[in-house]
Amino acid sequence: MTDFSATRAVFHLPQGVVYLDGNSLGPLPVAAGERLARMLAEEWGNELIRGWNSAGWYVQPRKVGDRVAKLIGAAPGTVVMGDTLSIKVYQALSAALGLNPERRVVLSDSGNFPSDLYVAQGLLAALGRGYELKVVEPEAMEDAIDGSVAATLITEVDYRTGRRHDMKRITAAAHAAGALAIWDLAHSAGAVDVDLTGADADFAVGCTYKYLNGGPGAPAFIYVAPRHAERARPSLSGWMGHEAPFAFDLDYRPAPGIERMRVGTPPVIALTVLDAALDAWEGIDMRDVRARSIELSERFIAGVEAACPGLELGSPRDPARRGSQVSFRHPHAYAVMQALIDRGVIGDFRAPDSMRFGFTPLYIGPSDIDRAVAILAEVLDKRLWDNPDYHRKAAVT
């Protein structure tokens, strides 16, 4: 079993803070600062441009990708890092459509992260030729998969409610209808026991600044199933995804396998921080993480419902249908959250009325849950949220 008391020491956590927002931005790993300083001084400072070879910068996206692959049930050589999640969504969707050229419908659900829908809308509008984005309620997703669907585009864990789709079942339904399945793992990687290989997923993408603790703006990843690796061709084809980048040919030829999903120059500094952050996962069994996160979230729900009867659970009650986050609804959710943050309990707000709390076993324990519940009850009982300052929304909510 994983010793979560030991993993807590891996992170810098401000004194007196209960951090329940690792589902939005993970905390700073203690080792990241030293690793980054060494990279800046010894690699960039001393090696200069030689660092692309001598320090392995050029192969970083693949090496770090293999580390992420272990956490999402993917084989080595099937994940590569780089760019932003939106770019990786664009690549995966364009490649999937190229593999299923006779169909014109992309199917998603209303619980998907809006950015994924924006990317799909933009890509399909640019393609023209009758392409259509069809959006249904999450519960209707499986029944909506039919012979017109080229690809499904689904975020496994709903960003607002924590609702979790059944990846294996929906992927099987997509394949039975002749469609491809693309999964967004932004709220899954490092939070739940993802098994891309076992689910037979076609493509997957995700970010690394949430549960993987790679820092603000940390690079995204993309997974391509081995059966598609030599045929998938992203419409966003960049220099680093070329078969021979330093031949400087004027015509694009895709690199072998997952390497073709690289686009531009890799963010070496950000990848160095992420690589250090991934050290925290060495020896960690994702099944233990999942079991503990359920234990913590169940404790939180029970505590809140006992102490704060005015709140409404906005997440599925069955833990098997949730990711590693829980939402409660309140008419003044934003102000309540600001009052909580002011008192050392950090979660976040999602419009229109959800307070969102993430449960990250690597650094959150039962005592943190109990303290958060007690402070939330005090904020509500004493109407501490009813302060004009707490109602003024900042640019980032």
Second form
Number of protein chains: 2
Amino acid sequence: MTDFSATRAVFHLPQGVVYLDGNSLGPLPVAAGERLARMLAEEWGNELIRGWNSAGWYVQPRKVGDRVAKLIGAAPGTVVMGDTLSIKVYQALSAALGLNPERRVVLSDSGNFPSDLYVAQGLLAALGRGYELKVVEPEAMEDAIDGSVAATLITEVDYRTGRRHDMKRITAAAHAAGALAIWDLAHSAGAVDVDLTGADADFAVGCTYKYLNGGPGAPAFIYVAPRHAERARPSLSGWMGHEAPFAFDLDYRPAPGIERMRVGTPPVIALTVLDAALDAWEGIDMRDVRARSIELSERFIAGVEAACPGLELGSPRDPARRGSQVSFRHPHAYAVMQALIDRGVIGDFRAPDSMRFGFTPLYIGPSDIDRAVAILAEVLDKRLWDNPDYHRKAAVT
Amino acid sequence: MTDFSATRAVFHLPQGVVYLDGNSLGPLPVAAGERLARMLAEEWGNELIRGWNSAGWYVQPRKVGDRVAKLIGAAPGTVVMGDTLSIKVYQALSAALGLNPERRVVLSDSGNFPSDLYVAQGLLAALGRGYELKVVEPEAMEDAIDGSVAATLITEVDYRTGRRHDMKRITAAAHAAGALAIWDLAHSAGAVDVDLTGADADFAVGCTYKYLNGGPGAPAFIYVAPRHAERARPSLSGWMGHEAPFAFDLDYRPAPGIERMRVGTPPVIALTVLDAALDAWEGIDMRDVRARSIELSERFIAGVEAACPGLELGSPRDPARRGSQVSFRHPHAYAVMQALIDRGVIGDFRAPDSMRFGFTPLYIGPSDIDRAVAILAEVLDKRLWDNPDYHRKAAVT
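Got the form predicted on its own; could you also share the form predicted in complex with another copy of the chain?
Time for the whole complex; same chain goes first.
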């Protein structure tokens, strides 16, 4: 059984803060500073250009990818790091369309993160030739998969409500209709028990600055199912994805397997921070994390519904249909969230009326939940709002 | 006049090393470690998600872009940071083709860095519709620009030979033929006196881990001429390039101006290192850097030609036609470079028979040049090669 008090000690959490926004940006791993200082001084500083080989920078995207793979049910050698999630969406979608060349429809849903839709819009406009993005309601996704669909492009966990799609079921439906399934794991990796292999996903992408705590703008990842790895044609064909980058041929030839999804020079400094952050996951069973996440979110919902009658649950009530975050709606959600943040409970606001709270078992426990509920109840107490003394920001202790 | 002994003190150069490979990876700025430690602790650590606003992470790509702009003759607000150079090539080329929709030819030369050609090949294959990449010899570039060319895609300074294209003249030729000119400044930014405004370039891209010393995999930049900024349509349309990223609309609308060339979440940690590295350039006149660079390369060529009869200059002899690097050819270039590196003179090898030496006035001076020449002469001395004692690697002092 995972010892969550040990993992909590891995992170820097400012005094007096209950951090329920790890679904947006994970906290600093305490070891990152020293690790990075060492990388700067010993690798970049002393090795200089030789660091590409001597310090393993060149193979880092694949090595770190293997560490991420473990957390999302993927085999070694199927995940590679680099770029941003938007870029990885572009790569996955263009490769999927190339593998299903007779079809013209990309199917997504309105619960997808907008950037995924923007990227699809840009790609399909560039491709022309009748390519079309069809966006349905999340609940209508399964029924909308038909013989016209080349690929589904779905974020497993909704960034606003935490609603979780059934990856295995939708992937099976896509395959039954002759479509490929691309999964965005932005709110899944490190949050829920993803099983890409078991779900038979075709492509997956994700970011690492949320539940994986890689820091602001940490590199993204892409997964390609082994059955596609040698046939997927990268449209973002950069030299690091070339079969022989240092032969400097004038013609592109894709590298074997997942390596072809590399594009430019890897972000070594950011990958070093991420690598340090991933140490927190060593020996951790994602099933334990999932069980604890459900325990925390259930406790939060029960607490809020008992103490804060003005709030409406914006997330599915069934924990099996939720990721690791919960949202509550309130007509003055923005103001309430600002008041919460002032008092040390950090969640975030999503227009028009949602407050999001993320549950990250590695460093958030039951007492944090209770404290957050109590402060939320206090903030919403009408008698307090009417008392001018309350609005002198008291330092949270 | 720039004081190059002051700039030298800004960098960490290992004892006993003459580093002539800053054209591949610049050295560590001494201040980067402390700056990064502060960013981790105070911004990420304590501000957490609030850092996007309170620490200015969100506007960093543009702010750092303005600092790079100064070094390449670009106006404020015309350069933005992010991604890798390969990605920026893709963005510039697809935007340029969108602005010149009747034409189908992209013209490049065989002296371009292969990744630029790979990226063009990938993009043009995706576009279909008769798009074609035409690659000519560098010397034939100007004559090859005709009425079929939509855009030229040229690296100003050849990564192998240091040959420098005439940006102003070729851009004028492109414009006269109704084509757009895209310039890759990988070996130009911080190396030569680039004047994008004066040359009337349409797009420019570049990396920052070479002469700008941003560290391995540092973020790239893209420049869009103000006349195109509101019309250039990004094909990599990510949320950070949206007009209102936090409105979370389902449809993409490009941000005003250069901001639309942003794609995903910016690489804050890497940008922080780069920002620290750019401090070295405060108050420095690129004309001084260029003059010093020519002085150093001329000294190197003269020294090598006097002391090393077996080497053949692989770079243009006219310094006006060179960037800030020089290559020499030798049948055993690989072995000679290894021997040089063993003795603390770090350049690099490029197949099949070239040794490259980069001159970076911020931290390389005449005495480094003389030392490198002396060691190169020693390495090439046939009598020494025949003496087995010589091959016991002596530590360079």
